[in-house]
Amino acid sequence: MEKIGINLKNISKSFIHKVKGKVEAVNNVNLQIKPGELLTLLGPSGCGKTTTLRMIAGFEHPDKGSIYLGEEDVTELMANKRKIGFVFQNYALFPHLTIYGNVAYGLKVKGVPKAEERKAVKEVLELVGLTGYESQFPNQISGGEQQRVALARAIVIKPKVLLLDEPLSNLDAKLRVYTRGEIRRLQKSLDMTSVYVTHDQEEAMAISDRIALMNKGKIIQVGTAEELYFKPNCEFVSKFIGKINSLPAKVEEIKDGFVFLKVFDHIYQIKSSSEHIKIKEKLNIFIRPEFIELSKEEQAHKIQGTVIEKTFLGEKVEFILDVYGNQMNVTSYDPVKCQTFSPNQKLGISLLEKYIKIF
């Protein structure tokens, strides 16, 4: 089948709310996806990624802009007519069909002959591998299972686009580790154009080729998740990307495009465009946990914090410090050094320059 893109050209959507009143869900959003490419729309609670999945879909109506299907417009086109697969939050699974008749009902409704239907209907069973499973019901399988038999009914009838809304919310921690990883070989192996929708940072990442983070209607930053994490375009990417601390610091000196910051009595130089900074202007630094050094050593040279707690993860332990008041992150990747680390032990702490970022 032939790899389509699609492309969202200036879409809004907005709703009347009982006590909000008009709330923009999505506000003139312009979102190109690669065909082939898994792109995962992520973000909070109420930023606009499911109401745009759903317009994609043509279950919501976008207020203005367009939506193409590769080189079809389809804004004003049904549901049904555009050949799109959609795996939902709650699998929505016909309970007194079997498995067999879960995934075949697409064929059904298309008129396929039955000699197809059951040909088909085989393969997609033994690529989510539950085959033996035709003649079950979904209230004999595990959450897991159900996951894919809606999986196999979305992709049974070979849509054009894939599209997935939070699909992995219903499992638990283990088992959504596992069911991603899953959904990801299964759509690299079939080279579909898919969307899906996930306010889980971790998901995105490992599921995704591009990730659009949203908030509030928009779009802020597109990106793969390595350019999310070390290239955010501003705080909200940054704090919402992983864990980062922001610490206050002084303008000290601007000069050859580097701007030099007292942070906590300690001058570090970074690369930064310079145009809105001042000179003596007060800011807040950003630097991620993995980025901050710990030893025993209290040098002088060394800023200087107490272990307020400690928790061990095996391959990583995380820190919280106090340090002159300021609460800070610090997450260690050599679980041997931190044994003799313990809480309400003062510590030197070195900020690793070069991964300093300034707003």
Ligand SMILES: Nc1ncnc2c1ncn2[C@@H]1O[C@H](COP(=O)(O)OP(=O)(O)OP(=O)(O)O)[C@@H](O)[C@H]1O
Contents of the next structure:
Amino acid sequence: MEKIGINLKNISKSFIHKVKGKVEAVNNVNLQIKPGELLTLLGPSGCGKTTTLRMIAGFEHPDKGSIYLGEEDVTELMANKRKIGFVFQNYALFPHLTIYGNVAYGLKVKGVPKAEERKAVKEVLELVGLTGYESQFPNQISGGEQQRVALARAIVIKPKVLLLDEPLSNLDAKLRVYTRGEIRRLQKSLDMTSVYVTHDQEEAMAISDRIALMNKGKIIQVGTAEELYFKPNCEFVSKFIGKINSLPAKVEEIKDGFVFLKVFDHIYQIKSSSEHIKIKEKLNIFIRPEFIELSKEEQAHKIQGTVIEKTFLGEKVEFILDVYGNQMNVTSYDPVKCQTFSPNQKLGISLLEKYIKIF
Ligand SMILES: Nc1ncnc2c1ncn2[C@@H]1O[C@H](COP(=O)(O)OP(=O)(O)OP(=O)(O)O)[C@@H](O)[C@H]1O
Ligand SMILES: [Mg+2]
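Structure of the form predicted together with the named molecule (previous: the form predicted alone):
The next block holds the full complex; its first chain is the one shown before.
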């Protein structure tokens, strides 16, 4: 099958909401999805993920901008002409049709000959592991199986692009993890350009080639999970992907692409090309819990903190500390060493300098 990319050029969409008034659901979004990749739209509730997906599918028309599937401008093309498979959040299976009827639906609409229809349904049910389910009805099978029927129904028409809107939200935690692996394997084996929507950062990290993180109708950053985790471009990204501490600091010196920051009387040297940072300025530094080390010795050259809470989780131990009136989260992957740390104890704290961020 020919692989195509998706190109969103300056698309915007606003709604008149009964309570909120005019809502800029999607605000000047530019995004390129590469042929064969799975890109996830991630972001908090109401940030515009579904609206973006529905515009790609043709269920909504953008107020501004254009949408390309491959080289073709499809902005004015009807949804049923776009060759797109769509998996809805609530599956939206037809309750009065059997599994066969549900999966065959798109083929019947297209007028595919009976023999060809039977062959295609058989193949796709085999792909999703539901051979033998043909004569069952949706209410006779489990949520996970219904989800796979929805997937089969979306891919049976051999779409050029697969769009999935929170496809796992109705499943329990364990099944979600299993099913996302299945979706990923299927997407890779069919080499299908896909856009996946979720508000769950772990799911996004596990399933995607790249993630586009959205907030308030805009795309804030696009990159691999690792890029977003290690190189967030702003505070919002650093907080949405993983956990991060923010601590007060003061700029002491700026020299040769480095900023010297005073954090609780200790000086840290951080690489930064940022031009808007000024000497003597007060700002916040950011550091993830796993890049902070705890030690027993209360040395003068270390920051001091008191353990408020300790949570033992087996392979890791999570701490909340009070550090001169600031709350700090620390995660240690050395549970043996942590056995000797307990609540109310004073500990030495080391921030791993190269992981300190400023925005
Ligand atoms: N048909 C509509 N009429 C009015 N407002 C709408 C409509 N569809 C979406 N909106 C508004 O547009 C904004 C974006 O909605 P959208 O459904 O795209 O968000 P989302 O990121 O998918 O959120 P969720 O994670 O909750 O599904 C929200 O403020 C929503 O209330
Ligand atoms: Mg949504």
